[in-house]
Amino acid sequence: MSKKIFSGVQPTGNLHLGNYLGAIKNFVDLNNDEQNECIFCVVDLHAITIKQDKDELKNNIRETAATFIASGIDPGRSIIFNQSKVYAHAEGSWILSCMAPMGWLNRMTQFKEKAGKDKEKASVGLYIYPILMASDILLYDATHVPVGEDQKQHLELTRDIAQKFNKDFDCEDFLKAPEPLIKKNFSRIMSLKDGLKKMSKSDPSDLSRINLTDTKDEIINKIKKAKTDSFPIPNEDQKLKDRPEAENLLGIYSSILDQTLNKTLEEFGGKNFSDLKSQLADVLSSKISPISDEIKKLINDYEYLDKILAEGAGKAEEIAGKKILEMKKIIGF
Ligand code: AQP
């Protein structure tokens, strides 16, 4: 069955193996399934939700579509642009934020971690983020939204805010109820030194992930210090429990070879980390270089990048472009 895609990526810094494996890794084998029809935006408006460098958010928006295509999307078949670009994302999202009650909100648990403690600090766009990311999805009439699992709870949210929609202005299936496509082992990839924590971008450890742009050596190094106990791997998945470093590892060593825990642990039974540090390292450089590498060469190439996100806003622009002109009939404007 042919599925329409959307997703996003915001461009923050310091992408790492998380968005790697909990998203952009999907993507890639979605844009190679022909069937699909894949849009995969550089949230830009999302990433103002924190203050942003000028400078910084410009190159992090070209770093994050290099990475896009560094990793394996094909521009010629998948759209690729950065949602500042296409009006109607901020449009919708106005609109959708006036049928989204409060509520619905108040109960969304990433404003809660991302705001802390200062609450009362926080953005009102932080606060309104899903509203924002349910536009994006609605305006593409997409299907499925590959996310990481830290993601779900948006997502249906942008569910319950289509059917409102559509209910409150009785324009049945208007607006499309999306599906999630989160990966079902290992969807939340866990900070190296702590693992009870998220793999995040502004974690200031650097130490704590492995970003996509690091060198072979880096990464040798990252996995080495990365945390762990003092028990020898265990043969049964049900022994990992409570030992949550153990089993960041081993499912980050699982899921960039595909494989299943179990597999991974009849390798590894009996053994000591130092054994699945080392081909964790080996597995990890020959998988992330040569992304790191395309990066790297990429990101130079301004013109090729600017191309290729002006080609994708037209392009974009296009089918949301439309879909916002009717959403404003059916309310009345
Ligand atoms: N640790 C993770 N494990 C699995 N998936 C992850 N994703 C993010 N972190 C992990 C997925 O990556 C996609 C893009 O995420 P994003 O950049 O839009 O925002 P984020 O989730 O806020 O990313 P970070 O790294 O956690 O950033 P900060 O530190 O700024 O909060 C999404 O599909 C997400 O699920």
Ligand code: AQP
Given for the second form:
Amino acid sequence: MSKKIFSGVQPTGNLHLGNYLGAIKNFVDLNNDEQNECIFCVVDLHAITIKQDKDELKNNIRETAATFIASGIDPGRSIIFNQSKVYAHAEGSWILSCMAPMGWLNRMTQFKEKAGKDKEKASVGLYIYPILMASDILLYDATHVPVGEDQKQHLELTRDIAQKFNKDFDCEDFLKAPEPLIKKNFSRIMSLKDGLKKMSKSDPSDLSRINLTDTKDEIINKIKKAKTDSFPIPNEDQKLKDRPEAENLLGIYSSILDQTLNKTLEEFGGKNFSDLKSQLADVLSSKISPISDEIKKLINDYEYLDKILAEGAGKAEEIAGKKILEMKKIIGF
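Mind sharing the form predicted on its own? What's above is the form predicted together with the ligand.
Here we give the lone chain, stripped of any partners or molecules.
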């Protein structure tokens, strides 16, 4: 069955293995399915919920587009664009903000996590971020959205907003409630230095992550130095409890090969971590090094990247612009 796919990645720069396995690898698989209609967005409006350096942001937008293409997303098959170039996203967000009750937003756990203890100093944009996300998705009549665990709640809110709008304005099925696409055989990617912390570009130690721009030698070195424990690798997943670093490396291996954790445990159960690390380094370097090389080629070709983003924005505007005009008529503008 054909699917209309929408998803986005923030242009934060220095994308890493967690971004690749958690999102971009899945985008490539969806792009390669000829039945799918895919739209992949560089969500730069979302990025400014925290202060950004303008030159760095501009470079990060291009780098994210370069990463999409280098990873295997074909701009001839899928739409690639940056959000701020399609004005319907912000306009739709305002309209939907006027429909969504504050109580729904107050339940969003990600805002509480990101705002921390001093939420009074957090931006209003961070608070209403999920409504902009809803606008992103609903403007394209997306049927499916690839999401990780941290975005499932936001997608549920998107569905609630769509249903409320349709009910409030008596326009059944005008806004389509999308379904989540949850990756199978995927483990949340944690820091190589601390299996209890998510892999992040903000970690001060570069050894904590595999960057998508790392060389083959850098990847091998980081896996070699990744934290483990002193016990052999178990052959059952129940025995990974309280062994976060072991679970993380096994999960990365499983995710990059699209296989179950149990299959990986069958392969490495009873062996030492040196065996796993050697295999993992080989697999990762063979997958990531070509992407790294291609990103480095593309990143300096501003003309090409800007052309891809501009063409994508034109295609996206045709779809989203039509939807926002229909939305305006429905509400009486």
